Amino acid sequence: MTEDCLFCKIISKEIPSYILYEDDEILVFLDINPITKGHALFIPKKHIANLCELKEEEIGFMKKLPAIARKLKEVTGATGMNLIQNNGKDAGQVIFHIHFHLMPRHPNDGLTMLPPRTALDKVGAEDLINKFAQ
């Protein structure tokens, strides 16, 4: 736990939340500013800033994500689900405790999330592939 982390304070019950599920590893609660009905946050109880800082031995909590997503989809009557996980300020991360947004989706819910796509730059792609392989 980190003293100045909002999610750590929610985990320790210093700050109230609408908890959907809790066990010894994770907490799932409703987002206070939901984008869709049932928009929830899935977080580990251990403080980890983001996915890039997650160690392989700490990944076990993520095994519960599919079951939680299925249950949330079922209870909200959703026909789809967006799973969003932001890493770092420039990616839109606001609270630096790894978390996954589970956003139930319904037909014609008005939510659009992706900007228009552009064509892949062949030279840039090959450069990236070469750098990644090093």
Second form
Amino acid sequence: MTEDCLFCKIISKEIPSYILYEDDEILVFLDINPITKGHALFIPKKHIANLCELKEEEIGFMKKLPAIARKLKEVTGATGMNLIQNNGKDAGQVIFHIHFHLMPRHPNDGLTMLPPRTALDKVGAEDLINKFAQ
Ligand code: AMP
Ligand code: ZN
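Same protein, different condition: the form predicted alone was shown, now please give the form predicted together with adenosine monophosphate (AMP).
Whole complex next, starting from this chain.
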């Protein structure tokens, strides 16, 4: 529990939320400003800021993600599911308690999330591969 964390306050029920699922390890609740119908947030009860702060021994909670996604897909009648996960302010993270956005999708639901792509810069790619290997 981190005192100034909104999601820790949702976990402790200090702030109300629309809970879909809860156990000793995770909480799944509806996003207050949903992008699609049934847009839910999957979070661990342990306060971890984001993916880059997550230690290998802390990833156990993530094994529950596929079953939650399947159930949400089933109950919303969705035909697809987006998993969005923002890490850091510049990546759009607003709440610094790790969370996974589960967004049920339907045919022709009008949601377009991906901007146009560019061609891979081959020199930049080689440079990155070299740095990654060091
Ligand atoms: P992110 O931008 O990835 O940090 O996402 C934070 C998400 O938390 C946003 O989609 C918000 O709509 C959602 N959110 C903020 N406050 C609440 C709240 N009280 N209950 C449910 N969802 C919330
Ligand atoms: Zn927290």
